[in-house]
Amino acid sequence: MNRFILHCDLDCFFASVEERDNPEYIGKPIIIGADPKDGKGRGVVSTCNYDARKFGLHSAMPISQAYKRCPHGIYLHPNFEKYQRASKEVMEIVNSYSDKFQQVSIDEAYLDLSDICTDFNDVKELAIKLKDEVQKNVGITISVGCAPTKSIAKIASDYNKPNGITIVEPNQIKDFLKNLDITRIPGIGKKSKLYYNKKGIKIIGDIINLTLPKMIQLFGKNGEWVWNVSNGFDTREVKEFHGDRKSISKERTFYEDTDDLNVILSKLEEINNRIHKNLIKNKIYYKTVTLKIRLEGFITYTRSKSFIHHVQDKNQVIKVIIELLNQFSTMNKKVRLVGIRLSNLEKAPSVAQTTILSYLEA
């Protein structure tokens, strides 16, 4: 039986959301993120629209580098409740195609569609369907690669974007996939394909040109896996919650260093709050809460507790923060960045005890 997955993934998300509601920046760079502060500004840019990204502008990039490249560039502060609002608009629409939907980021989601369409020419045509009626309802855009494997689906989802389809057949993967180049592969960054070309190998063909067995003996386990990408073998099912994630997290950056506790406090409590409505929303628990403090010249330390049950309670959570942050020493250097990490997940126990009475050093 042939298995349709699809990969749907909103186009410059953000900035489509603030195209949409203002049409006078259509055309424009736009750039979501932190504020520049005409180049002295301190964070980085959230994402930003295909205009920004023709001076060079790229998600993660230092809002002062990004105002250097384009400072005629229309800069604009997240709207997170509005772009959580629009998600959720998108993703009923989306889950509305197949019960087996698997939502895994504020822009993207898998369907299957493997129960629903016969051959891919049904599929294609259910993601015409799926992208019209997103844009209408909606008002933005989506992209859409559909394969036999998630993350073939993934690569192709981006292969024509904006807003566009991509459909990579069983006996098109090899052909899809052989001339692009190794980063399109999950789990391979920056820092990998460095590696990986020290090796000679540059392009996905070249991976695919190899055996496994030598595969694993140049990388090992990510020597196998980008080897079953990039012959098809990718087995994972979509699903709502990917049990094998290890942890959720958010930091946030000062505009300027501080040692103003009630500030610190402050954004981490917001942090808290933002990290809490996921979980709720998707029924996860946790058992490790870790604080992340970077200082002044970007030194970086973390501090964590454990619960003995999983949870699920910003309250106790904030309590946690609280206790690690006065036990911390910052070395009378100001605090230039703060985080919130949730781990050792588990979805729904069936025992899940929502107040704690006490908690392990972990």
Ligand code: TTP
The other form holds:
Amino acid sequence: MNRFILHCDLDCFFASVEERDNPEYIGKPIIIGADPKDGKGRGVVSTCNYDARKFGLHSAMPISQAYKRCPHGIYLHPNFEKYQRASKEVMEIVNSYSDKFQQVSIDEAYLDLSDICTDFNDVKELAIKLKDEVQKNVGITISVGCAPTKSIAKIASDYNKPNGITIVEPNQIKDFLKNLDITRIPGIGKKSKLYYNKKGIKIIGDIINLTLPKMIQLFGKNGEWVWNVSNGFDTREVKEFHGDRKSISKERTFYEDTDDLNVILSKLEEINNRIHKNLIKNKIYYKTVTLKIRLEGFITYTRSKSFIHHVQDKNQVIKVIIELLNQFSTMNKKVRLVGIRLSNLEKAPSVAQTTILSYLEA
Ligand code: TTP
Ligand code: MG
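Since the structure above is the form predicted on its own, I would like to see how the form predicted in complex with thymidine-5'-triphosphate (TTP) looks, so please show that one next.
Now the full complex is given, and it begins with the chain already shown.
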């Protein structure tokens, strides 16, 4: 099955928030960090906008050096509370597309869209919607990359910054990577770059052209990782922070938020069928059914109901889902996401199934 991993990273994050709040600075170099004190200041640049980057400025550069290169820039102290708030707002939006969500820093996160999208066109549509939503609601831009692996998705989000979308389909991996500098690979920093360069390896294509045993012989464990990334063999999963290992769940986001009950129900039926394929194959039974609904504005509700005994019957599940769906009012809001979770799992049924299906407890 194709994996669709999305990575997103805000563009010159702290500086973008300052541009948003001070539109008079737009078009000028903005530097967030220590006080430059007319070139005598100590400390470093936190980040700077793309206008400042034209002068060679970058994160972690001594502020005195930045001032030398760009004395006419606008130098601002960081306002971490404000950036935390903006980050939280962005992450809520990103997370609203799927619970297979992993935030990895203040301004970047992964989403696994494999259960949500059927092809890379779907992924692109979702990425455009996500970017628009961040721009409209938080007022800053985010760059998005999507690929079959986490590492290539991360390289892709960085590829077309700022405000970019880069999709790398499985058959495009080699062409996408082959001419990029090896430091694009997470895990190759400035020091290891020199080491790789000494052995004649400068671009990712040089790695793809070597065999795995040769890479291990030359660079050990790091060489193995780098070779796997370069060939699209990074199998790492998007780690959900609140992942509940004792349940099986699936959810789908609607491309357009909807209040059409038929559309909602048919999506739930589709989810139910998909979950059951997996359950039947693995002979897994369950006791508790949970319906999850997220409304526009990101308010999320869950409602559960348990069978008395473990069962495996998708018709019963859909009946319960309809019952739960009828129980709550959407307050005239449209629905953004629906999901089903089955929990209280067991590998085999504890009692004969025929007798139990009609005994439901609230
Ligand atoms: P990054 O995503 O690395 O950088 P960025 O968002 O400023 O720029 P880009 O468009 O290249 O993604 O880091 C996110 C924020 O973290 C950044 O805005 C400021 C802060 N930061 C520091 O304070 N010090 C640092 O050395 C780095 C790298 C980031
Ligand atoms: Mg960033």
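Rigid core here is just the name for the largest C-alpha set that superposes within 1.5 Å across the two forms. None of the values given here were measured: they were computed from a predicted structure. Residue numbers count along the first chain shown, from 1.
Verify the C-alpha shift of S59 between the two forms: is it 2 Å or more after superposing the core?
-> Shift of 2 Å or more: no.
Would you say L212 moves its Cα by 2 Å or more between the two forms, aligning on the core?
-> No: L212 shifts by under 2 Å between the two forms.
Rigid core fit then R20 CA moved by 2 Å or more between the two forms | After core superposition, the displacement of the R20 C-alpha between the two forms stays below 2 Å, so no.
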